[in-house]
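Next up: just one chain, as structure tokens, the form predicted alone.
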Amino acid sequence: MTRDKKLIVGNWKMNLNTHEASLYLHKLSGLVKTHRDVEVVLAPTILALQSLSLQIDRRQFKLAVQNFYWRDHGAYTGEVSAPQLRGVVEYALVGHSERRHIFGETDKDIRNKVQAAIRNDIQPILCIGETTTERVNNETIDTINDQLIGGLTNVTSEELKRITIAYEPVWAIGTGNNAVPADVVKAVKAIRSQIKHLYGVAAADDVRVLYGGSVKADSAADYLAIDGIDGLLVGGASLDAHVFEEIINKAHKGSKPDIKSRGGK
């Protein structure tokens, strides 16, 4: 994993059936050029993963799973394990706010999933972020710190190199109430500060951090320009091939960071 590349992840959530997903991938493949400085990851529903894994050009796109169970095998009806996903996906979303707040996943569930992904050679994208209530009560930094500690328990410094952190303020997801750059700067500083506390300066500088939360084509460049942001976790906007292609192009074109998340004002 390297911070030299911007990472753009499209989380399709519970949208597109297998046929629709195949048509979408075909369309997106024709639109998106492969850029050496951008890595594009698609996270379709689990039903579409297998067929897309046979269709996808892995030089152009990688695949991620939206959810999985942390045990490797056993009598767990309806679940899919990390070993079953090996060779199909390169990434796994872990701790997404919808998993935390709709399905009640705990810090223990999330750290177990992080560890399951790592031991099965899948790179976890650990999602963290505060709710509206936590934000109003000035608990953003405490929430970030707690979720990082909860998700990274028992993760070694070497394993951390394979983990991406995605900051997704819950109050901004699907609400149209976008986080302004100043909000993201504060969060990125908190993330890297906590990683520094847990793993040291080098790890804090090296860890890859994404922003997610109602990202649109017209806001993507602003978030990508924030120093310390290495890419985007895109939700609804990733379902429109032309919009998603525009976001990818903005990650490729890029601009020199003009909003300092650490060491600046």
The other form holds:
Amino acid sequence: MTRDKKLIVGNWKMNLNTHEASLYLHKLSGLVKTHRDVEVVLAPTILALQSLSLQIDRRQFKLAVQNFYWRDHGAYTGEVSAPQLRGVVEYALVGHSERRHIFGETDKDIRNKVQAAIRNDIQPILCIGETTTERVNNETIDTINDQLIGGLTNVTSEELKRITIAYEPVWAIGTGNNAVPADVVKAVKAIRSQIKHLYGVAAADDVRVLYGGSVKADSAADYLAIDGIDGLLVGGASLDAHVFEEIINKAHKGSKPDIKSRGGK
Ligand code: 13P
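Now that the form predicted alone has been shown, please provide the structure of the form predicted in complex with ligand 13P.
Zooming out: every chain and molecule, the one shown earlier first.
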């Protein structure tokens, strides 16, 4: 993993069926230029992962799973495991606030998923962030610390190199009420300081940190300019190919693309 590249992740959530996902990928691949300093990851519905993995040009896009079960196999009706996703996805969202708050995922579930992903050569994107109540009660930093400790229990320094942290305040997700850069500056400092406490200075400097929550084309550059922010986790705005392409371009330092991608294989 490197912090030289910006990481832009599009989380499509429970939108687009397999056919729509394929059409959307086709459109996006025609628009998005490949830049050496930007890595673009798409997190479609789990149903579309297999077909998109055959359609995708992996120099242009990588895939992430939005969710999976942490056990490797067995009688777990309806679940999909990390070994089943191995080779299909490079990344996995873990601990997204919608998983924590709608589906009741606990820190224990989340740390088990982090472990399962790493065990199966999938890079976890560990999502953390405070609720409105926690924010109002001045508990943002405590929440960040608790969720980092909860999610990273048993993770070694070597394994941490495979993990990206995404700061997504719950009150900013899907609300249009995005965090102001000053909030993100404080959060990213708190994250790196907790990583320093747990793993030391070098790890705190090396770990990738993303911001997510109502990111739009016109706010992307402000977040990307924050010292210590390495990319964006984009929900709604990633479902519009032109807007998502604009966000990706904001992450590219120079104006000229390195390679013109034609899309597809
Ligand atoms: P929105 O960009 O729609 O607020 O969603 C953010 C998010 O949850 C990405 O994972």
